[in-house]
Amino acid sequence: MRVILAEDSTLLREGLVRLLVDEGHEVVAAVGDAVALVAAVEAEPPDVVVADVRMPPTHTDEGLRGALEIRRRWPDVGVLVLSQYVEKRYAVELLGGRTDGVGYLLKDRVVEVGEFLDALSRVGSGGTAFDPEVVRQLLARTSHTDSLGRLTERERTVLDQMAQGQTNATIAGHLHVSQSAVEKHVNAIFDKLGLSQTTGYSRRVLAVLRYLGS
């Protein structure tokens, strides 16, 4: 997979470059600010971008704004955002449009090499990957909403896993139940959220958007 990294910490950036190269990925560019990130993507679009949210010069949201520009200008490029903290507005903003090829991980997750590489692979192949802590905090933010409040505890757990980009088969493995049981919960979620089969859009995507963004 072809990757461009944007991380202002030289130590972390170099560490990620070595990790990705060791895992067989091609690091097209590794830069330290959002302007250089967008320029690198324009010069040679990769399969996926890994970008820190807070970057120079103000260390506020430069990386996030760069990531949003990349999603707008190069929709086929996956974007995996790294952040030190759960910044809900940024997570919701990333999900404001298409939800394919996007991820949001806390930097602490990067030290879990297997989880980081799995998230990178999912985002690079058009899937989604959200840190469980991000999902948990967004769930707390939305716990008062009426339609989500109708879900059972098990259905909310399944929706939580869906929001992390997991397939039904993977969710079944995590919950130690059959895939058909997961499919039953997913259909119940669609019904309770009022997502009919005639909407013309992916009900799975709509359910995740309702979960994360309402």
The other form holds:
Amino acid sequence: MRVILAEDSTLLREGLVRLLVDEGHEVVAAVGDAVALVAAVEAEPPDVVVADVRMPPTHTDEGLRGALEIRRRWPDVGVLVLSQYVEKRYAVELLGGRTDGVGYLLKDRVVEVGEFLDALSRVGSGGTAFDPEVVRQLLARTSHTDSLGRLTERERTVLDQMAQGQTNATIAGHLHVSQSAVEKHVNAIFDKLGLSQTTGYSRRVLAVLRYLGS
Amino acid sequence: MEQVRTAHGAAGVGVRLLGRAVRLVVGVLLGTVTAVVDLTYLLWSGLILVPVWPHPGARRSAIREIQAGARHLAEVERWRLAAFLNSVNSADYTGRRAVEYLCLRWAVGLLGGAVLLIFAYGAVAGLVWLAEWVAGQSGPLLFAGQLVLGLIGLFLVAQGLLGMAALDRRLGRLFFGPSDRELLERRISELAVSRAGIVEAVDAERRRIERDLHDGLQQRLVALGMLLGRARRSADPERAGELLRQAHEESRSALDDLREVAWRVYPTALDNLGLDEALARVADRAGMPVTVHYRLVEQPPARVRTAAYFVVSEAVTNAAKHARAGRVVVDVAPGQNAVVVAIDDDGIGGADPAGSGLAGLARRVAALDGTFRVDSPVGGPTTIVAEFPCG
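Swap state to the form predicted in complex with the partner chain from the form predicted on its own:
After this comes the whole thing, all chains and molecules, with the earlier chain placed first.
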């Protein structure tokens, strides 16, 4: 996959480049701020962009602004944002109506190399990837609502995985159950949450996150 | 040599005393003149007020006018007190206070005039007695008696003049000086400002610590984790070994960073080894020549120690980072019930006292009732002086 990196810490940027190259990805460009990021995408649109939220000059949300601009101008480019903290507002802004090719991970998640690479390829191929911590917090915030309270323990676990952007097959693998069992849980969740039948798992994530974020 | 100086000294003292006496007499004399003016003004004001009193609007504007006029007269009195009676008063008073002052002031002025009259009378009497003695109309006994009487009179008049001047000064201080209440109010607003300042300074400090942790330490730990992750995924044992070696290096760097951050949050040396040792470490780590002259005998109180440390540390960092200084001299010296910390560098100057770092230091010093001064002309050099009271 062709990747553009934006991370202001040289240490981390170099580390990420090595990691991606090791795994057989092509790093088109690795830059240190959001302006350079947009310029790099303009010069040669990659499959996916990995951007830190906090970058120079003000170290607040430049990276996110850059990511939003890329999503607006180059809808085909996947965007994976790395954040220091869980900021629900950033996650919601990033979704902005479309959940294809978008991800929001805590920066520390990079340490789980396998998870990070999975998330990257999901986003690069038009899927979604949300940090388990983001999902956990969103779930915790809305757990008081009645419809969510009706979910069983197992359905909650499945919903949690769904919200992260996992496919049914992956969820089945994680939970050591058959794929049809997962499909059964998913249907039960949609029923209980009052969501209509939809196709494609990114729209499913959109529905779940919309519901959770409401 | 010593005697010459003494003789000069005596003459000098004599001239100074005479000068002061003349100024005193002129001051009291002028005070009598102004007293007449003041009294006239007050009487005239009273006359003005009588017809307008029943009409609140007119009364208010008349009072306003009268107070404005009273301020002008009070300003003249303040000038006289400062020029002749060595009494400087604040210009911070209301029109109402000016009127109140004039109401008492005219009496003091006229009393001073009475003393001067007695003095004039005595002087004339003395001249008459002298003329009579010269003309042979009085015997030596009578003249000696008159001389003693005259000297006693002169002494009393001098005392009277001094007394009137003292009364004049007192009156000025009473009305022009801020009242106890105003002093308290000023102190309260000073405290409110410094409290807000210290809260801001603490918040800025916290932000800095957060940045230190996230931009330094966290990045290192993530990089370390990434190296370990790559090593675990690597199929090639040699490659994995190399990655582990790098990870080991990285963990050492992370520890160094952690120590650095912890030191910047609060150097434990301040408590264990004292300000001099902590400052010596600042000098060691500055990355350029820093000379510390530490001239305190005892360790200052903990709050002063901490604030002084941060002032020096920030100033040295600034000198290295922004001022492109070649060398820095830090001087920590005892002042009057205070510790004075001065930092000089030979850099390019132009430091902005309103910038976040320096403003934070100023707030920190102000919270301890200290003073903070930055002198940094463009082109340099820069001098920063902080004085901490240690009462």
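Please read all numbers here as calculations on a predicted model, not as lab measurements. Positions refer to the first chain, counted from 1. We call the rigid core the largest set of C-alpha positions that still match within 1.5 Å between the two forms.
Here the rigid core is superposed, and R154 then shows its C-alpha moved by 2.7 angstrom between these two forms.
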